[in-house]
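Single chain ahead, written as structure tokens, the form predicted on its own.
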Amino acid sequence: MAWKPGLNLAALRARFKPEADITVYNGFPVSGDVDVEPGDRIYLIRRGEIPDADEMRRVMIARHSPDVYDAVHARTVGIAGAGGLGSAVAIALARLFVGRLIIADFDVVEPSNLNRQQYFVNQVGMPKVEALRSNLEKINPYIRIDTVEERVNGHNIARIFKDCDVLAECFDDPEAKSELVEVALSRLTAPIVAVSGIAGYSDIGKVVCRQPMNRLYVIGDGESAACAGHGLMAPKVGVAAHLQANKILELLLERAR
């Protein structure tokens, strides 16, 4: 259909899609009606299709915008652990639609991980990369997700994730997260957004994003530190992971301009 003067979203869901029951308009879902004009970007919706990889790519340009789904879909994130933290960043980033994980993890799912990390009971026992799959899989199946079954330490990070655009850090042991930080200032030239003092479930409001050097953001109070009584909890460690997730999201819409 040609656009011309008056045409509306009602004249073009009666021509293309009678039965949506959903309407994103620029970005925005709508329910009235709206005039359309040149260059708007509308996609039609009808509850409970599941859509292919064409038409959830055009769902995400419409509800995300084409700035934004240009600058993440072509990119690279490493992930390095994939516990509270990790499994939390890996499912936003699936949600935006960047093209490609790289997820790195030894361990395995345990019980007691449930209480803050995304996994399921079910889950016990598997890798935590690939139980992490399955469940980015599930969100998003058009992603690319490469998962690496290894202890991340100085002699395999510029390997594992040579190729990132932006890296992660989320582990929980103090220690691992230094090596990594140095290492990757060192030897790789992707930015990297760390996590220091999310435990307990005081003072959330600190929880912040710093940038202590080049190529370094910190994001947490930097000061809780996890001990008896004061534990990382699902809430204040879901506050940090999607900050972080939030500065990815950043980093790539700058390196896009």
Second form
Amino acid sequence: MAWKPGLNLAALRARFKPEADITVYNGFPVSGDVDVEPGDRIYLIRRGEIPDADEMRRVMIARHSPDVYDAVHARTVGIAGAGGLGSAVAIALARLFVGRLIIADFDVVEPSNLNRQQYFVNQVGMPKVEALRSNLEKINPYIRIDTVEERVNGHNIARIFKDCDVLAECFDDPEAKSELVEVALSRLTAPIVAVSGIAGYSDIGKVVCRQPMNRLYVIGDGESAACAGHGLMAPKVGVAAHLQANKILELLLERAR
Amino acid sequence: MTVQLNGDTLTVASDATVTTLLEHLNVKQQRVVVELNRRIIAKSDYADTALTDGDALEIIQFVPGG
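Can you give me the structure for the form predicted together with its partner chain, which would complement the form predicted on its own we have just seen?
Every chain and every other molecule in the complex is listed next, the one we just looked at coming first.
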């Protein structure tokens, strides 16, 4: 439809999708009628309708900008561990439209995980990678999710994560964290975003991102260890996971420049 | 002799290795990642990696939680 002065959203809605209940105009929902300009991005939505891949892509481009979409949609991010950190990192990256996630974990969902991990009570007993895939597909069915139900160790790290542009270390066990980071820094070329020191609830402002080595970023306060009486809880673990996801986004954007 | 550890100057014994340094710092080998002069040292090489005057080390320690 050719643009002409005075063309507004109501006219476009009547012409293309009269049943639409929601109009997203340049990334934001609008209620009133607005005159449109050449180059504007308009998305007409009917409540409850699942957008197809192309609609989803367009709406994400409108929300995030073409630069962000271009930087992430053809990239692969590895997530080692699908617990409190990994499940939240995966959800944030799926919402960003990172094109491919490789998620590795050997564990099943347990009731105690529900205090901070992004699973549902009816998923108790399921392998975490399977439960997480199902949850991610409900958020964004248009990205590729590769799951690996294995315990990640020094021998399989390079094989599982060789295609990754960035690797997120999302383990709980400090020895597993150390082994992953050591081997990944030695044998892969991707930057690694790891976590250390996120237990409890106090001093959340000390949870920061540092870059101690060329390809290594570490999020946390470096000292708040999980132990009896000082447990892991949703708010602080969620902050750390989202700092991880944000650093991953920054790295993908830097790479695209 | 002295080395740079995480940006700070530290005096160590002339026969120090990565293993003796970690013992001195009271940190567990299995929970750290060690970079010596911008090269990652594998845990299996800690005992045989002698430090020399002026070495630059980064040591990251991981604590439980995730």
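Residue numbers count along the first chain shown, from 1. In this text, all values refer to a predicted model and were calculated from it rather than measured experimentally.
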Exercise: are residue 73 and residue 6 on one rigid part between the two forms
no
